[in-house]
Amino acid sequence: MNKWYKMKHADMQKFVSALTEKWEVWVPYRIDGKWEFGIYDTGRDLDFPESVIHVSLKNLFFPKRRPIATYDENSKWSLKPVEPEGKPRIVIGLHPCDVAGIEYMDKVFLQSEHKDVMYASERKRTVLIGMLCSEMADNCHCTDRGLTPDATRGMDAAFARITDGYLLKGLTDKGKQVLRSEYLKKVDEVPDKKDWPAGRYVIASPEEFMEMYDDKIWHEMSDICLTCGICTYACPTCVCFLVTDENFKGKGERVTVWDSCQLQSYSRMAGGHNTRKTPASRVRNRTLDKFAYSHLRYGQISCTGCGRCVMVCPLKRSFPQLGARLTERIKDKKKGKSKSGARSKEA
């Protein structure tokens, strides 16, 4: 059984600084009131948020703009794949919902028919040292998605903040190697267990969602949606992209860039035909992708309960909120059928 180790608050900065001798280290920083990950700077104070980090880790493994090949536009058949980055990297302070997002991307990029070698390289070079949340933020609902704020699944090592320091535990060989440090002492302490609230955004089954494909509710739910796509960029599991060639002075790069099913251009085909011209069709696609299509493809829904979509939405709405609303419509329809059946029996 893996033991927990203890570290003083004052030693965490020294511990992380020592890691930079061998690894590229990423930690959360507070920038303009929001938390996001950045490369560790020994000149800045180190701190960790109690709950969700505003900007997900998706960009570290699947960048917004990612060169995959280079070419000379004046030379035929000159396409040359980009060499993947190989320097070892550690990410410290990611939460259970962040890890769940990475695990979902693994299914898409590593366990599908076509393996993404660039993504595989990013995963291989990275050690994940996760942090147990000590609270749930207003929009967090991981407990409705099969997670808890103190889950350690998918982490190489985990740590928790306590009154007089931190408790850390290695979970994989890579994680245990990182935790070999003079600043860690074996203890019998364990992090406190909490009863976490649930029921914030309860949703129906993927099968029930699919039965609502032609329901008029999609027009109701898209009434004020701007279909700006920012929710998809904030989401840790939205991984749609397009491939494009960029040229400058005879040199070219083939790159992947993030795309969004909420943009009208996403579904536009040759000749201008578009299967999702209306906001309702695009809201339906994303809602069903989160809670039904992903389950059909990969055996799990792709919402991790992080709440980032409502954090960034100009209208403060989220797809879990829409999913919960759709669930209520499903319940109402079932009640209507039940009452209708009862009346016909009596007749």
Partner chain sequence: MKEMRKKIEELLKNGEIDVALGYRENPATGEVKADVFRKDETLDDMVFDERCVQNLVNYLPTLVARYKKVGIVLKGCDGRSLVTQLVEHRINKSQIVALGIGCEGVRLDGKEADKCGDCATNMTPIVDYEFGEKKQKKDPVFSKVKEIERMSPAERWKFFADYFARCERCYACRQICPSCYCEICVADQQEPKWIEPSAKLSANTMWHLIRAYHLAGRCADCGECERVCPQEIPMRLLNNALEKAVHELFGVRPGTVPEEVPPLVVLNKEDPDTILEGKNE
Contents of the next structure:
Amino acid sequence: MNKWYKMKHADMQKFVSALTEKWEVWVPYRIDGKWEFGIYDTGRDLDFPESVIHVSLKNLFFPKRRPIATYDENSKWSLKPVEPEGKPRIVIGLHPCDVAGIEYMDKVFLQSEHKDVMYASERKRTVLIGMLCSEMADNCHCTDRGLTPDATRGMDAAFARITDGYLLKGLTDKGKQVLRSEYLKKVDEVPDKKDWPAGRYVIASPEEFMEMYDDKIWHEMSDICLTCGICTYACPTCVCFLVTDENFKGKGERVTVWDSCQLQSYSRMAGGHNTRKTPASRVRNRTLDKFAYSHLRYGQISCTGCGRCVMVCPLKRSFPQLGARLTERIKDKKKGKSKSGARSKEA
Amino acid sequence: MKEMRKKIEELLKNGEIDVALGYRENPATGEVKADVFRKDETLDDMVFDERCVQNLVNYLPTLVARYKKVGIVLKGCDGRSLVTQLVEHRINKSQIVALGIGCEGVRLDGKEADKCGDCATNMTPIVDYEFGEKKQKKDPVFSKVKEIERMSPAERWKFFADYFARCERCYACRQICPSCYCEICVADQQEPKWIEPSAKLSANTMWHLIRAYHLAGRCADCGECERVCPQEIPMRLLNNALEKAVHELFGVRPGTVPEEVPPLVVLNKEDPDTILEGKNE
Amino acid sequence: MQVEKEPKILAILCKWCSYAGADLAGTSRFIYPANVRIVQVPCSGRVDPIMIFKAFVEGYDGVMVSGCHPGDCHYGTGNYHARRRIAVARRLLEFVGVHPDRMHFTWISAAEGKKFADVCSRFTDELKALSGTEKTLARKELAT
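Take the protein just shown as the form predicted alone and give its structure as the form predicted together with its partner chain.
Every component of the complex follows; first up is the chain already shown.
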């Protein structure tokens, strides 16, 4: 049975406007040529990008700066936890790679030993209405990370663009409820199935990556890297944060702030010792975290193939390519080993 | 360009330099990036044209630590920034072979880079081998700085606050800057914590002010900070304002004269007290 | 509250001359406004411009720095360094929108208690005249 419904382009605008009555609606906006999620205000034209949105959704669930407790002079500096709050909200137009990023964050914040209350509340109040990509952008490589641009996994509802409107489909109860609308018409159409290109940045297995820990290649790779933190801030699965107190005039907040393993201060300890002083060690940490550590810890590598790290890199360096290059090196090494093994046999 | 490539090949071959730092073109994509050229490779993909925006001096300290002698391709602005590094004894001149090239301006996002309009010297002040045409020294105009200076204080703050608020504190500007090399950056200091780590207006303001101030009299206007900024904050404006101030106050243009000590590390008993007075009065 | 409208001034004074000058102003019973908060530093050469930036960001209306007269520095040359640094810091602050009248840099010797009192009164008056203009740079986070 066909579960896709059709909506005209003009109706989509009305449909989303109607949603704003009950919900806080987040849609992609184009600002200076870059796509970014923002709260929808009814007057604005609705448009969706064909492919990846430049700024990831991470900030909605795990904000750059989030107060977790407050204190002041009057209460003798005792900590008062900040209660999670917020209107129910809908995010419209996120892509399969965004969902994959959220799924990974779920594993970190919800399914591990310690549950993050704030994250859980942000997650609970959000309905995800995903959009199927109609093309792959220059840096997209989700097909190499076990996804496809038209996967609907993890979404509450999904939609796809067609020539004269949109095709929509509810996937969970939450999603189906949101989609109950007069503008939807039952049709026989289904979104086009496409053959997506793959194999741009195929990477080795986590175990193989772990073997590269002591390799010299990290120095080569960090030669031209700035070790600034922007790739980690743009990455939908980078979830490191710093807890710090910010005070002003007799009161203060304890906040979590994004942190980045690429910065020198990240691993500096009391007394000044730094476990990752060289750029090479920091580049290694991030690379292995994406392709190996995450798998060992959560059973899933934490690269979703969105390509945002390449888009934001000041030097336009390609992190996925770095992974591919490493993979080549791993292969070479293995060949070398088996060769030398063969030789030793002969001898 | 051909001569330079030949010269570098020759220097690599006869062992005068161990590696050469230059610009490599990726033939498949047409992108030009900084890269290291070694003895055993052809230099066919080494280029120098308007796409060579990067400042290569930032990569020197790591290379100098690893190799005895490094050749480096220098534009005018990179040369100025090399001068500032040599003056601060971060790099030893005996380890460097400077290959200066008469720069005709570089292009960014399809138009001539802003910094090229204010370029003081198109040829590096320190040079071992010179290629291309050397132009006359000229004084930068800083037209954008003057534009800001015509605004009222409140207007200026509005202009900058909008930009500062966007900062994500990725520190790409710090990392790319050849002159930003403190062992522990003031922004990373825990005690005292002058600059809060979170990305919010007050902390971002502190960061951008102190970054600009620490570069006063040292910044040679290579423009890398502004180029790499993912949020496109006009950091060159702050740098240029201080460049202009330092020239007006002490008559120094950082980087243009070899072995000129940065004005803020020396003292002059003859400085008039009037330099402490507000400019707008 | 009336008190809130009074401008707040941060005065960074060197230990040997200007702080002693402020001391003398006190012992000589010169009257000067209570708007001034004094920070003592060993030498005006110790004044890092980050202190001045921080003072504005934390909401001070004006910042005043004072050291020994040129030539009188207890450490020989600290105030010459300070003069250069502060001159540059001042240009930067003016450039991003701090009103020039919000900064005051001067030399006060240990014998000039009267000058200290005068400078404080004049600076306070100047800042009061600026009360209508925006206090740029001042932080808004946590400020309410």
